[in-house]
Amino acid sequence: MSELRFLGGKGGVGKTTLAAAIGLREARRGLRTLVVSTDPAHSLGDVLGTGLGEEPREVVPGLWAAEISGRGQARRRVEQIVADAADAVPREVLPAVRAHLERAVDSPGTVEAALLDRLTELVERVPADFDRLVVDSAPTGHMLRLLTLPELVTPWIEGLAGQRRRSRDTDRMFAGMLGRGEETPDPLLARLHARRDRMAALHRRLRTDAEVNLVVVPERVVWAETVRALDVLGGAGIAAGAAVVNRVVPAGETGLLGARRVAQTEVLDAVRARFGATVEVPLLPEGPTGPDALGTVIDILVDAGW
């Protein structure tokens, strides 16, 4: 299993249950495992049967879990920026700066960037603090955006750093003309370089240490979205592992379930042909809740060789 594993797919296909089951499976193998949810509509705590927050907490021996929020991270960043600005801007201007930044928290771009920063922090803790990181991702579009952002953000940050360097060069030129040649550190340029390096490192790890398992229910609309996701992942150089086909109606059913099984067959054939390796989870009476109930799903994963 890869050090970093993402469970992705259309909303409602069962990503959270499978992420929790995979996390428990790894923990029972003796690996320090962290399962995190990046979905704004968190349900990881519900599946594990416990309350979760931003910081990882140990749910059972060897398994930690957290529900991370881009909005919460953005708010903490605003507080940090305001604190830094207190020494750099006039006191009377500070309330306007705070108000502007607080409005920016509601911007999708701000939330995405903050969520990416938080995910980066957790990735950097593998393997020092955790052997495995399992991510219960938001629905497909959000997950793909999050996974491809590091590659997109890195050159943008480098562009900002270049502008800052040119500005510093101009300042030094005028300082020399005025006889003030003393060089002073530039904390903004240092931060830009640090952020660029972190994004570049995350991009490399996503290409070398990460694997995405797309979760599918055997329906045509869901499969069509999955195929598009595969194309995006391939273009980004991120590995797509075995597909997990959830809620498969067992063979031999009759009546309504039998008719549904017939409808599923075409999609099942397409998934097997495209992926080769698949894990098929049968339709269960209800979604398992709590570590003990997740044992059923874990047994299925083990039988499939996970």
Ligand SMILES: Nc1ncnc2c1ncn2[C@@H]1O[C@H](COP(=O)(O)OP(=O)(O)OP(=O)(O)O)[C@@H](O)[C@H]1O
The other form holds:
Amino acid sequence: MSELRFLGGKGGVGKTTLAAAIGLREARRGLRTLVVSTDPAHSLGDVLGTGLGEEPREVVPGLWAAEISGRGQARRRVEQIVADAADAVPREVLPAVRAHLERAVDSPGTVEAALLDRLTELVERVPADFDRLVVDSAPTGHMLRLLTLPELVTPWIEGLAGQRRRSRDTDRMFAGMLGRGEETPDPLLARLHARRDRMAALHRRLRTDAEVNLVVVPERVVWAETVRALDVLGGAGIAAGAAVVNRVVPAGETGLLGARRVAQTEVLDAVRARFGATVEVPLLPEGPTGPDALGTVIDILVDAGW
Ligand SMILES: Nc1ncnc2c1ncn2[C@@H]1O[C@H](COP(=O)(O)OP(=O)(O)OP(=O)(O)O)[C@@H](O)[C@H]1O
Ligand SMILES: [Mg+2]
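Please supply the corresponding structure for the form predicted together with this ligand (the preceding block corresponds to the form predicted alone).
Below is the entire complex, every chain and molecule, led by the chain shown above.
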């Protein structure tokens, strides 16, 4: 069982339901488990039947849950930078600094980078505080972007650090010419290096300690998206674990459900052929919410050897 598990798949296929059920399963096994939703349209709290926030909260013994947001993280970062700047810039400039940073919170890329930072903080708490982390992701494209971001940002940060080093070298050269050549520490460069190292470590961990469980409902369009996701994961060196086939119509149904079952068979065969291991969850009369109702799904996971 991987320490870090991401539930991925097309919109509405059952990622949140499965993330909650897997989290409960791991907790019942005695593992300190954190389930975290990174989907801006959070529904993990609804599925677990409880309110959730940014900080992990123990919802049943051994299971913690949180709903994290890039925007919240970016806002906290702005407060921190404004507080740091208060000592460094003249007081009359501070409102302009704050206004600039607040606009930056909504700029493209900021929110996703902040979400990645927040997720990194939680990943770093495994295994010290939690034995397992289960991530309830946003639909496919968002999850793939989040998983491939550490690799993309590492050279970008390296580039920023390079620029910073060059500008420091120029400053030092002029300072030397003026006879003021002493070495001073550069907190900005130190912070860039620390960030680069954290992203590089996350990138490594995603390839060694993580797996993605793709959730599929047996429909052609869903399967086509899943196959593309598998290619991206393969290219990124991230393991695709067992697939979860959700809302499988039980054999022996007649009428409309029977016709659906026939239509599902072709995709079911393709999923079984492509994945070494699958877990199949039947179409239930009602979407399971709350630890008791999720028991049906947990029993299926246990039967499948999870
Ligand atoms: N096996 C099932 N049988 C019946 N209903 C189900 C089943 N699995 C999930 N559902 C219901 O389907 C709906 C979508 O499930 P869920 O929210 O888990 O999907 P999701 O992939 O997380 O969606 P999103 O992409 O919007 O985050 C929910 O109402 C859920 O209760
Ligand atoms: Mg969801």
